[in-house]
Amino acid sequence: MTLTAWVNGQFLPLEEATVHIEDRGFQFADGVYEVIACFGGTFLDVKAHLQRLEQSCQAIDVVLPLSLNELQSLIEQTYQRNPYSDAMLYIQITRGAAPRSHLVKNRLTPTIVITSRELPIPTDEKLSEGVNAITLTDIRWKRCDIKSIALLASVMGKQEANRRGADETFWLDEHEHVLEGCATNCFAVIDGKLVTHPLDHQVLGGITRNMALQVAREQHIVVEERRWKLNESGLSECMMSSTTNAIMPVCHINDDSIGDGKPGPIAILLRKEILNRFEALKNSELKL
């Protein structure tokens, strides 16, 4: 199967597509990132996504070369060359390539790589169970808002997670409140309340997490943006939203059971809704 890149003005075959070994996304991590979801031609949030993408290169003071349409429309065109009706899109942007510096003194072009893979789904084991996480300190920058590609606490708790057993790490404040998972964002339900942490520099403001807000308040669920820890009295159910994952409930962390450790009433029901717009989405007149 060959797939096809978009990398810095030009549509190659995969196993082709490179950049410069001074690229400062490779020395210094020095870029940020979008995932954006496809169902049968049709984009999840794309224009949120974009909006997201072009405040992450504006905090790092990048200057996208190409316009948000011009984008969107590179970001198809990548879906079409690739074969998966339902797809991963990965956008990344780096601050471009030149001699090892941590200063630089002239703006760069900026770096733009655009991939396609297949959209992974959740085997049905893991929705009938839930999934299980464990908690971390955070270890993390201090500008988790930026969505950038600085990634290697996120792969450490990932690694420790599976060392451990379990999905996803959440990552904890030093007062012990839930802050968000390593790639997803993370919600209780308290006296029958949706709880998630504001968003500030700790969280980074998740598409499927104002999605699953969105849904919740419209199915009359009491929605408050706090901050919480897991030994709060009256915590019944905990899951976790991103684009992979849609709603996903937890049903174990640190090894103590979540409610009654299956998966809850309002997490099956935010999935449901949130997978019934994916549906719709697939059906949708506006197809590419």
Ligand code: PDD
Given for the second form:
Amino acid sequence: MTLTAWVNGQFLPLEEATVHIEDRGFQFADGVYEVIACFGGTFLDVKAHLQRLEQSCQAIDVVLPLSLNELQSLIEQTYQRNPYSDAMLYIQITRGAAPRSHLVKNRLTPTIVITSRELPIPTDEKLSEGVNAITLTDIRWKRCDIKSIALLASVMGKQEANRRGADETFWLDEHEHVLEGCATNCFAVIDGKLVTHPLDHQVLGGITRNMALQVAREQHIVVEERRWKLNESGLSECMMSSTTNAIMPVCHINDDSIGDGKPGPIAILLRKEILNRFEALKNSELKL
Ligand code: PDD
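Beyond the form predicted on its own, can we have the form predicted together with N-(5'-phosphopyridoxyl)-D-alanine?
Everything in the complex follows now, all chains and molecules, and the chain you saw is the first one.
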């Protein structure tokens, strides 16, 4: 099956879609990215993702050479040229290609790559049992609010989690507060309230995090955006959120059970409500 990518102005078969070896994304990880889910032809929160992409570009002083509407149209065309009904669209933008030098004096033409992949579906076991996480001291940089393509620490965190038979690593600050995962935001239920780290330079402002907090409030669950630790009394559930996971209960951390070691009622409720939204999107009139 041939997949198609958008790369620097044209659609190409994936095997032919290449960037220059002096692309600053390759040389310096000098770029940003977004991941957007599409359910049966309807994109989830596309405007919020595009806005975050624009913010990430602004934060690294890259000027997008096209409008967000034009970019959205290219993302939609990439979806349509690929075989997946439920897909995740990756948009990678780098500062461009230039002879290798940390400093770049002139504005370059940014490299833009868009690919579409099948949206992974969690196994039945993960859905009924929840997933496992480990914790590691955060070794990432101090601008985690930018969705940077420099993901080495996250790759190392994921590899270590996998090596220990877990699915995700939760990063801890120096006082052992839970920040976020390698590719997810993290939540706990403490004394019946949904708690998550506040938005700052240590976490990405997850679009699914936002949705989860909104759904929780609609369900009359009290939300607290504050620093939290795994050893707090009253902690009964943990969960993580991302575009590719929706809400996923996390039932074991570092071999300790969270609550009774089964998905808890708030994680189940939030997951159900969010999946209902996804299902509604599939049937929506906005379909491409
Ligand atoms: N990751 N935190 C980090 C560090 C992330 O990389 C992600 C997303 C999130 C959740 O963000 P959102 O709800 O907007 O997807 C939080 C994506 C899925 C990825 O890198 O593939």
